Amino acid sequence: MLNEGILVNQIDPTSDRAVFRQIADQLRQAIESGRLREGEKLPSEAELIEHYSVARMTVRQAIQELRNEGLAVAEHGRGVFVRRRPPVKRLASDRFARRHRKDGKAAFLAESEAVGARSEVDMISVSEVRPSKEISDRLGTGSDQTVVSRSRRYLRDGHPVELATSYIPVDIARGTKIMEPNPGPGGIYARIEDQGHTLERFVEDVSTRLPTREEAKLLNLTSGTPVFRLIRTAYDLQGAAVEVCDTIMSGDAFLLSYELPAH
């Protein structure tokens, strides 16, 4: 039986708006003012088949149009659920702060840590390649040259929400635990560091689209879930590029904050 207080609606059968977008309509506020919560089973296809006296191929087409905005997801034989949403704020002025690195912290492990989640890190990756036009220019490269490249995955409490590949020049990465899968305390930036690049500062470019069929399925995307691009440029103090970092995340896993200083 549906429980009553979680969808208050009927259907108006005098409205423009198709049947199945009203039913949609009533689901996605429940799930926006939290009378659905996160993790939740939806109502079964039978209960709101019952409750709005419709076909089920209507509220099919409802189920759906909420999955393809990412508001739910279906789990074989268990249902459809309101998608989890890890409330997570990358703070672009702290994330790369020296501090986290002189702690034996990463980046994604600080960041996870400030929000009390689990981190954890899989499908590393490390070989020596050629890398696009793209990464060679923000390098400084020439586009013949080899670089080292460290792809990998991150998971939040065991949800996948990034991929990342790192383009680092060679003379900087060869021989040194860069090359390793686990670069040791700090990451590789704390490494890159070590051999006397003192990080200055860092570029990041955002663009937003939607996911290849590859990262959707790494990430565990639902249909019409986006992703961000987000390529960072790491520079030393003498301003040469020492890191390029092409990174895709999960659009409704993260919010990107900037403090922007007004002079």
The other form holds:
2 protein chains.
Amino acid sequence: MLNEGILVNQIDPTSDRAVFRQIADQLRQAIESGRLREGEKLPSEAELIEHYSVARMTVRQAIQELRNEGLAVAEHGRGVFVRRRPPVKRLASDRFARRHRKDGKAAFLAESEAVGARSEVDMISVSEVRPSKEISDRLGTGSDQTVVSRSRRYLRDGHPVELATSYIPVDIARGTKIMEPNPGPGGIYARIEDQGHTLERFVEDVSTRLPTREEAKLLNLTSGTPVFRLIRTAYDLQGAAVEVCDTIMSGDAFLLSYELPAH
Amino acid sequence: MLNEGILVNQIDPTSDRAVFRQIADQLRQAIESGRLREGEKLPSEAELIEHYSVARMTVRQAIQELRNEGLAVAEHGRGVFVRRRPPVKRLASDRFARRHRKDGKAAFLAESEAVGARSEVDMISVSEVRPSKEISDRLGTGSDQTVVSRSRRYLRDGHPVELATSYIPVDIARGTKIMEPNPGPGGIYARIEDQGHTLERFVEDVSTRLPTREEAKLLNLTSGTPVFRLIRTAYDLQGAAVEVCDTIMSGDAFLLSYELPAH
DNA sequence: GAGTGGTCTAGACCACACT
DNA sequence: GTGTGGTCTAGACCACTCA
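What would the structure be for the form predicted together with the DNA, rather than the form predicted alone?
Every component of the complex follows; first up is the chain already shown.
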């Protein structure tokens, strides 16, 4: 099945703009205008070579450009397709409100239910580690002190969307279910409060970047998907940091919503 | 000047891993281990071709991979360099606090001063437009109503870092300095309060993605730099939306910090 | 087996930066 | 001018998908 109808213009070989960029421009235009919809197949390399009368490397460069921009994904043996966007999950600023813990729900589960998504957690591991300076600074622990580290991966409807590692001072975690893979109803925040550390506020530091190769693998990210890096610090009523959570979130799967006071 | 000392291993042509990926792996390792520092020059294509005994397209693919990951940038005629990271600016959650407006400062200026950066604003334009649904939904205006649109670009130490467009209902903006390029001391939030709309809170919706070509051009972004998209809605004491600001921020130049209550 | 994209070679000419 | 990366050609063989 040919799908060259989307290609209207010819190439101007005398133009300053490189031929492969002109080809990319036309394909991009087809995508952005909606002539090619999400999940639809782009013309094959052979079709583009024929249509534009150029070498294969030239059309491959054009396609590479679209892939780098996150507009297209290639599937070996099948073709190149307009990238599908996953449904976006909105994380509201009350997502760590105590009422969710009172319900016996951890934050991620509570959030997912709100949009009717099926959520799972896997790759849970608990250990004691010497945290990076970024973490120990926030926890206020000495640079040589160990802390309890809890790593896990979250999945939404079977797709991995988030990697998280929590760090908790040993004097809070030791001897509690925080040391176990399943920390019980309400998650670790409920356990921290059980220990007498009533939570008062969280600070979230949000940045964005492209994933490392490791992160891309674990989150199944196609090229052209950035991630959120979110470092959350939990403070108790005394103003002491009781947990730091370092999170990598698939950038196309989340919208973070925050409320700021004007006063 | 040769700089092949960083390349320790040879290529295994029988490996499952493509040759260009193995070359990329070695260069990546050199960068991540610090053997190649920020701003340092990678071996030239000619050196890599010689060192690994491969075709030029193979080393170019390796370098392309690093560029896509945001680890390296190519400069035509000069070489390929380890990407430099700009200093990160932390935006605290009190950045729209009234005290900053009382000082006669708009938010961006107040923030920049805090880190000793020189800040400028350019490309200011004011017009009346029919906003997108995304905007009109937040403003609560009808889909056919026009609103006042204020666009501008922010620069830090001479480098563009942020594009912003504010949308204000015409009944608030008309006849005020909001319609002028320079809205006066304290920025447009001060003018909105002058009109009797005391600000109570803001809601910021943060997402991340790769820039469009247009955004990359205006923000001077190298491939491999995502952007923050931040849509801020300002509410007055009556709970009415009085402004929506649609912002694109260079993802490597900002860290967004927010405070969440635990109750 | 036919069609698809993935990898790799061996050239060519060009544009830009430096000295 | 020399060295650098940018573009482009014309092939080759391979791996994957689907009928």
